[in-house]
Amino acid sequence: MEVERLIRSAEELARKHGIGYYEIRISRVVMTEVSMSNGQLRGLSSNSETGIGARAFNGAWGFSSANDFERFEKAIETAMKIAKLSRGESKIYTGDPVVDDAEMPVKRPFSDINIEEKVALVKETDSMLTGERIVNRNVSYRDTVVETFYFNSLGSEIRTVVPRIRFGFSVTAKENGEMQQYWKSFGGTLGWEMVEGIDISHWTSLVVEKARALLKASSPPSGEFQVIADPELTGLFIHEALGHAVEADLVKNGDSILAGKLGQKIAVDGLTVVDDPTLPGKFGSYIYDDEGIRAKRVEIIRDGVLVNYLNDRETAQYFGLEPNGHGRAQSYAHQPLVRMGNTYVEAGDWSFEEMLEEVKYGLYMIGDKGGQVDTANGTFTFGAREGYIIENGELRKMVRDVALSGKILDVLKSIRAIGKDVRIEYPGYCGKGQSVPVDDGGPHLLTKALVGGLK
């Protein structure tokens, strides 16, 4: 076989070039795409591609990929050959090797599903988007199978298949010279039985109404207030002011806030933060990182102190910690970095009642709108996609363009009420230089922060 082939070409290029450490992932990503823009198909493709990413170690990484098997081989020479000239002053941690063979199950397979179908679906949910002020509409899906066999020179032989499935639309609402925008997006790591329990009706009118309601909704306040954060904006909070914050290489790197602070009580009693990338069906779930590491669930807060960073085996040797299965590259030609899987807060006790009538003025804030951190200072500035005020514990006018932000450490020591109702249900792609499918969420949250207008 050419794998067995490769795997003893490797062997010998190691010991011609003096490399203590090397390892070697194929990929064979099949992918189709589909989407449309105001009734028109503006993307169709259907590819495979075959490539090889070869990393090779020492003291500091070398790295070459290639997509013409001709040139595998050559890759891993080249590699190695980077290694050799870098030699740096590293160390990574290396632990036993691992021969498995695993993949994620589904009910319907994306090659059982004719490209018709898949276009068909587009085009029923863009119909489904037209309206009164509805001036723009996009409708995109996605669906892609790689199957990776990795090795190392631990003798490490992984196989792994993951498929993974995206489908998400947006419209954009215009009166009187104002715009507004709204979508929804669902992802797994499924079959196409993720398109078949979608309500594609229900969730494409709640996308219009939204989107004329926020036309007739006021600015927000400005200051200090009270918030309730739902679990889509708790998700994005945690993901983005604090998972990359335990990002080891940035923590190494001195661009965390949280550096040396393993063991501190950082957050208030009863939160915990968990990085899970074994939750079944999950967007950013998967079953071995890039680095030839199982995934496993990471506790980063328990109970209110720091008690893990997330690492690949270059981190966790400097730290003197377990490597947990968090490095992970865009694909067989990207190098793997520390990356999140499925970030979450863990469940509370408190209803959304009961948080809401612990409220005498504040603010609702509800689903992702993007957003901007700074984790070496600890700041972060997150927008909302729509708003409520909060009355007396009651939900009162609608406010939009409403932005949240403030210092990451006063925010987590702020929460005073967790909520039980665990949403973890919010596919994305986090960029770091790459791109990785994610997923985040948590329960509602109520704690205290800047509020103020996007505009």
Given for the second form:
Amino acid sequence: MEVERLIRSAEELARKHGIGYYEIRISRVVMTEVSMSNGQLRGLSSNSETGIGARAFNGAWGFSSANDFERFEKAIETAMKIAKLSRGESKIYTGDPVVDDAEMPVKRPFSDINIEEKVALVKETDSMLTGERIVNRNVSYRDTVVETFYFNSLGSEIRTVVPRIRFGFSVTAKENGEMQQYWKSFGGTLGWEMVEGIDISHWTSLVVEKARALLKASSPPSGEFQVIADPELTGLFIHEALGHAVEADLVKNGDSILAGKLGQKIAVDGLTVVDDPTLPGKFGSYIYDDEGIRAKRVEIIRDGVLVNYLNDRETAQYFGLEPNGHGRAQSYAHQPLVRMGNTYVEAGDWSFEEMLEEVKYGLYMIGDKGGQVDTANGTFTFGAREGYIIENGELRKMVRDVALSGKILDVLKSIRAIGKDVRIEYPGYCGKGQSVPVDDGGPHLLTKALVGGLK
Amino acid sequence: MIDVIESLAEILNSKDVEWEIYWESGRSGSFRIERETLDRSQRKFYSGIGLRVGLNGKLGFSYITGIHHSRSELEKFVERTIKLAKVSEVPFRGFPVPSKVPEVKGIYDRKIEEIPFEDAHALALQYAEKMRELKEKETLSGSISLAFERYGVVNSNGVELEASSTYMGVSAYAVREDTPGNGSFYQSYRSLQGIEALEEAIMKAKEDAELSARAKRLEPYEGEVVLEPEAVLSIVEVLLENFYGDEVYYGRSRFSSFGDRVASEDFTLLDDSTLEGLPGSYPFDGEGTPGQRTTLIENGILKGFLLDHTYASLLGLKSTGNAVRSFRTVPSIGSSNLVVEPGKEGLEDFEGIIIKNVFGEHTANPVSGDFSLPVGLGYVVRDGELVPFKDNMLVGNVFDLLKTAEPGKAIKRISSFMAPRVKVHAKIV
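For the form predicted in complex with the partner chain instead of the form predicted alone, what are the coordinates?
Then the entire complex follows, led off by the chain already shown.
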């Protein structure tokens, strides 16, 4: 078998170049994509590819990748030659070898569904997005199955199969020169059963109604306000306001405001934040990370205290922490970086109504519109798809295009209430030079932030 | 033409279809320095062929990785793509016909193609050494990347083009360890740069980190603000997809008719893929359409969109040569080099509020135009004295903001974007 030949070859090359540690990933990716705009099919493709990513460690990393089969062995040798040339002083966690063969279970594999059925789903959804004032509609579907064979110099040999599906739609509404968009996405490490479980009629109506309603919404006020985030926005908030700053590679490089704060109280009592890539079926889930470390649930904050960083082989060793399997790569052609999986806030004991009553004047903000963080300065921003002004505990008029900003160390201590209604179902992609699938969520949350409105 | 493409074209010519091959073969080397130490070095190889087939008004697309394939593998590849065209309902609007491609200078440097990996590695070590030498109160990190690519487009209308390009990227990042503050610098080139460019990157990042560490939040303000080219880039990014032909065609752009006034009369924005030596330059795009200069806004008036062959045809216009792609994808519309033309006013000595950079552009709403972007770094200049600020938000509406834009004289390049400082009316919260 070809893989066995590569394993033998890697062993010989490592001996020849004096390399102490190496790891190789060979992935086969099978993917189908269908997209449609205004009833017209825009994209339809079905492809597969195989590639290799090889890393060798010699106190610093050497990496090489290739997608042409004839270059696979050459990529392994190149990684080793680079590592030999690099010779650094870093150390990494090695641990015991792992031998495993693990597949994420699906009820209906994508390969059982023909492409006509996938096109039919997209068409049917498109037809439900029509209506007055809707000038644009988009539907996209994508499924992938990534089969990876990982082996390293410790003797680990791990085969994994991870399916991933994403399905979403958006509309643009227009009236009197105003334009607004609304969208909804679904995703998971699941098979075709995910789309069968969606009430498409409900969600398409909701998206159309929201886009129309936003046309009449006004811009929010600006300044510092009490803000209630819905579970989706809580997920985005915690991803930006905490998640990136606890990625141990940033901490190591002096690029995080949370450096040196392990064991310290950085948030309010009762706030517990977890990153758990083992949650079944979630979009950011995986079985092993891209360094062959088993995925595990990691508590980042327990009751307001920073208890862990997310780490990879290098940062686990650097900080003397238990490795927790957060070294993830975009593909075989990328080196693993410390990344989140499924990040969420655990439940508190507030109901949404109780939270509302707390707010004399503030905003209720709904839906993830992306965010970004400057981890060194400790400033983050995130956008919401819609919002409502809260006056004396009651929801008033709708506001649009709401973006918020805050300081990590202030805002985690400004949380006044944590809801009991946890939801983790907001699939997305997180960029950090590389793009990886993540999920996040939590309950409703009441905090304080700077709102950048036009009013 | 390389052998594999010739064989593939021969197979396709024996079928009753229209076809287009886009191929790439490239190599990249990159080096990541963390805490003044070279920590990660890599060398990647990639190649592949993307094939589009037009059949009965419908389009099929598929790709294969690598450029070493047997005749039978190529035949299977062709069959698979034709089969997709048969079931596809993606409209096919033909492929470009041959036309004269401009000579674009300075996009290939033999020194980058031929640099031995050891020499590139030595340059990265020199960069790390320079960081150790210049380090004061900050932690310095950064990267160097070098890339070479050969690519080509061949189609059944007789287009047969290939080109080579090289690229070098340099980044530096400085974080103050005493008080929170950071600065970064990024620049890209088409030719090999020496230690001077690396030193400049470090110094620029250090300067901003020093200012950032001293910066405090500014009181809310509304009025005249000068945006540095970095902040102008963010504003143009919020605006940009309104110029994309597909967004226009599908009704998702705010712009519809040429001749509309969309900015102040001093504001001119263009896209130009023929500029010498710039990172966004190319002689032809991903479909073989010649690169060109396209005016998007001229003296405040909407003049053009960015188009590929398909959406130009659907809109009854001509492609502007803005089809961007890799072998894995069908063409999509993108910009090449974006240029905000200089204005009459010199803003170099402007006194008042200046914003260096903002972040989070993707949270803005391109169709409504509303944005609220955190200020990474800004400064107030009074009587020649400079007081930095950060953590405020710059808020506004991009369409309204453009109507107040007064570009300055001196142009600065940030990778494939060129702009002067621009004075606008804005709000800071």
